[in-house]
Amino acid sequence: MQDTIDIAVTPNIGVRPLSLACGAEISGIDLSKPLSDDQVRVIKQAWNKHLVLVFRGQDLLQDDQLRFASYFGDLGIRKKAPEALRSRNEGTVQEANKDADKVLLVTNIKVDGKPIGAFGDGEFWFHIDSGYSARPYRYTFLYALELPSRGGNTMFSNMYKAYEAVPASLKERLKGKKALHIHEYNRAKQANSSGDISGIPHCFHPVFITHPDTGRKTLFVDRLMTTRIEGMSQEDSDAILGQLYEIGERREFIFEHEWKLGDFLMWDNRCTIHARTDFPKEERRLLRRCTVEGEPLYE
């Protein structure tokens, strides 16, 4: 059923949930051009309720892609892994892009065996986009340009639900509380922060966080790289972080996206989480993604 969002205003845009969970597709828009101000209006208003957007059939060069995401704040600049750490993160072809700031190609395409990119193979635990850092990206933009036979689907989790579904008795325990997150580049093995974590990067955000826009509370932990709660025992901090992501992992919190060809998703980091299923590691997968710039998350 399609929503009806603006549609008086801009009678050509599309808006149709995919789920009862999020995530909602947007028909009428080619992002190839440049927008108008209600257009985008539209998008933010859609964006805010569903959590995660799907435009279908897109042919966008890089510099589209960048335009569009421009509209939504400053373009994220892509945060490079430390040195021993950076075989996991950079590729050829990615670095010798003329945005190679800007832009992060998720692919497991080798050339001369080095990979062209990051984050190739396999599966992909829940993760927020780096939200191992002070300002965790807001947003994410992400488009198909070769896709496998099957698999590498990319499962949204809305973090509102989960916040909403966590104990009331656990959310006054986890009040004023938070969370350890860290970033060792792995896709599905969670982070170590029982060592020396000072050249890995790292940051404690809110167990809970007001989302800036919307002022409606989420839940801010992903099973990668969330990996302590503050002021507590190790014992209990992993005891409530597993019940933490299980909740955050309930089927009926998720979207679940099977890539088409020319599909470009966006997609709110701080009240989703995603991940990615696995797929044959033999076929091409790539993908362009640029982000968003965001803020310090309270509480």
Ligand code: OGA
Given for the second form:
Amino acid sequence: MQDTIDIAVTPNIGVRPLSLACGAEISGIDLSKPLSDDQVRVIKQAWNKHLVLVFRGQDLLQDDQLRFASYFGDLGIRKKAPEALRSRNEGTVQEANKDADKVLLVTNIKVDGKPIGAFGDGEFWFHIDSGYSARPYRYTFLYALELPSRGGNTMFSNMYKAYEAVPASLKERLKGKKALHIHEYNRAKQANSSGDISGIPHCFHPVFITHPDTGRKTLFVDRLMTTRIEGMSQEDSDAILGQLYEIGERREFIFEHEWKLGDFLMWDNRCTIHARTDFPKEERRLLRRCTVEGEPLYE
Ligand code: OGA
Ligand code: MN
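Got the form predicted on its own; any chance of the form predicted in complex with the ligand too?
Expanding to the full complex; the earlier chain stays at the top.
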């Protein structure tokens, strides 16, 4: 399987789909070098089509990663947890670094008993990055620096396909409805939105959004942080969200990436959800993450 988009202007770029769900491997580009407008345009076109792009064998300094990400918008600033909740975020102690606010180490590594990054060990349920904010990150970029001997795969689900699979009667019922997304800092346990949530980052977004670039409708809920649908009884909301999570996590919509050192992945948070499989706690895993800021989302 080989796409042939824009091959006339960028003859060396290969785009190879990685699953029937989503995901494509891009070859012929060295991300440690500045890219031409044509290269960026081809990548953007492939990204809108395949939702998750994989580049293998990259050798990237932090500056290279940030330069590349900035071709796609304003770099995301890391969202800090409110003071009272900070311990649940495992505290991110990162080395003095000129761009520390733009880079997050996704790792289980501790130095002197303190985590050097975020998201620790183990399984991570399907989620949208910063769905709880008014402007969820448009894109996330992740680069593998150290990997365990097995597990820790990242799975991506195609939420355009999920939207299409929602029964017509349910689409009708959810028209104009918004859902609550809340950051409660769990990784494998649903956020709790009962009680006073004024001190916890949260936001309502439409259950179905229109992707700002492609104009396609997509399902915008996740099992980890979406907790209720506005204007519905909790019982109805729970039942419907349960149904939507299941559709969003259907195996046929999922591409599962098995990491190799030097892999660089980039995904679109408006039309995918992602999750991580378990991996051995006693082994080290280190990835470098950055993001691009998003915008308000509409149905
Ligand atoms: C992330 C994330 C998954 C992983 O960085 O946003 O969800 O595989 N990472 O570590
Ligand atoms: Mn994530």
